[in-house]
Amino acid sequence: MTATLEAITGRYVTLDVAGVPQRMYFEEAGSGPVVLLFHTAGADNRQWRHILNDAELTNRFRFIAPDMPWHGKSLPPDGWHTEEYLLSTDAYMATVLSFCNALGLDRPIYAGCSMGGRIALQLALHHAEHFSGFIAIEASDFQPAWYDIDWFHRPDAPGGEMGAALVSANIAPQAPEVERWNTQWMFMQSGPGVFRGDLSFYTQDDSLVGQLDRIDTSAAPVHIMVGTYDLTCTPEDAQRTADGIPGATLDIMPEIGHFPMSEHPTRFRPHFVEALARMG
């Protein structure tokens, strides 16, 4: 076996989010127009490693994939042990905008999956002027919780393994076995209470309901992507959302679940290439 040195580079940036210093880790590769890549709840930027290692795409785009605070290599803020982690829409948007400002990014393309896709729609509604387009993957206006999220932070159960067990049902059966288990491994490594705090935002924030028609796709295009095997954000959820946004486009991806870039990267790639082309 020969050694392979990947072109991905990792760095840290310390930024201010609503008066709180946050030291965020991010990886990047390529050159050209900037595409931000945001991960799902309970995971980290490793979900995007296949795109970051795609030489054809990195010859055309500069991809930047952060770890949100509390995720992956981004530590929680000082004093984290004294507070309950509950992600909010305002904190999420402030983090994205502060990250862009700290790196001096001028109207990047935003791409995010699951909770990262939900916040794409929030950014399109409230801060479209800062971005040149939005790729909202496995995203819709709202999904109510269909499980008790308190299960994911109990002293008598391994929250990471419970989270992985839950998401295993949301991976398409066509996913390669190695990527199925790689995807679940990231959830097994999630910090205590982090998946629960993410899901609180994802399932309890209903602020997009009744507001989709205010999103102006002439300012920045919105492209929604959904896998046919996604049981939390179903194709029907994504269709309803796309129908509510004037000018939005929708791609329903066959034989893909809730984590397309991670669970089945080769099947996801042509869909993502098409999405990038739609950003203008």
Given for the second form:
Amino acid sequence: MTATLEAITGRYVTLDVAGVPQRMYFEEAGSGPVVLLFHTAGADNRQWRHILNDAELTNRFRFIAPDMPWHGKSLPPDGWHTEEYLLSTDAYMATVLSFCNALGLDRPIYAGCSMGGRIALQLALHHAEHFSGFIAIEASDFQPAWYDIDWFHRPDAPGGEMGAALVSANIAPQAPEVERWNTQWMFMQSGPGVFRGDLSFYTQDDSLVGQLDRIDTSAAPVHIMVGTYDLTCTPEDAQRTADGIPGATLDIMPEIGHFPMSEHPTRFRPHFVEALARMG
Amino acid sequence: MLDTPDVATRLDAMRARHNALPHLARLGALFSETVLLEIDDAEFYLHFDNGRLAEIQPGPSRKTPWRFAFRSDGDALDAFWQVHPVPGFHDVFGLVKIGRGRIEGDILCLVKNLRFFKEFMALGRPDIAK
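Provide the structure of the form predicted in complex with the partner chain, given the form predicted alone shown above.
The complete assembly is shown below, putting the previous chain first.
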């Protein structure tokens, strides 16, 4: 096998998020307009590695994929050992805005999947002026949990492995076997209680309901993408959400589940290229 | 549509495949439980012993204890056991979410052993290697 040195570089940035010091890890590749890539619940920026390694795309865009605090190589904040991690909409938006500010990013395109897609819609509603467009993947206004989130943080069971086994329900059967298991590996590696804390935000914050028609897509376009095999954010959820946002566009992706860029990168790519083209 | 003899035949083949896979023995090393699989009106008691499927006991039975049960129907299971099932039929919890499957009993025991049980159930597909 020939050795390959990838073009991805990783760095850390220290910043304050709502007064809390955080040290965030991010990876980037390419040059051109900035596209932020945010990962799903219970995982990290490795979900985006195929886009970061796509030479055709990195010739046109500068992709930046952070690990949210508590995820991947971003440490949790000082004192985490006595804290119950529960992500909130406000903390999530503050993290994204603080990250953009720390890196001096001027109106980047925001792309995020699952909880990263949900916060795309919140940012489009509350902070659209800071972005040039939103790609909301596997995103909707709200879905209640169809499982018990407390399963994933117990002293008598491996939360990461259980989380991975649960989310495998959201991977399409057409996904290449290697990427199916790579996708699950990230969940298996998530810190104790992190998936649960992410899901708390994702399954309990319904503050977007009734607010979608206030999103102004003339200020920044909103493009929603959803896989047909997503049991968590179903095509019907995404359709309802797109219908509620004046001017939003929707792409329903066949043979894809809840983790498009990770579970089936080649099938996701043309959809993502189209999404980028819609960002103006 | 799978009828009861079809399901029984399929389960026997799944047992043979399951017991030949070392990684399932490792994953299920602490799993010694009885699982009730109920398809339409037919009961199958799957007796797992340290990850091996020791016995498939056909029902009905009113005196066989079980840890958790998975109930579905022959049409749904037939769809589930396709190589590329249509959305909703591609996963055990998918069947539950679309109303074609039901889990009863100690669901936490199932969740703790979810990968193991899902991989066993997927062995009914013609070929899981892609």
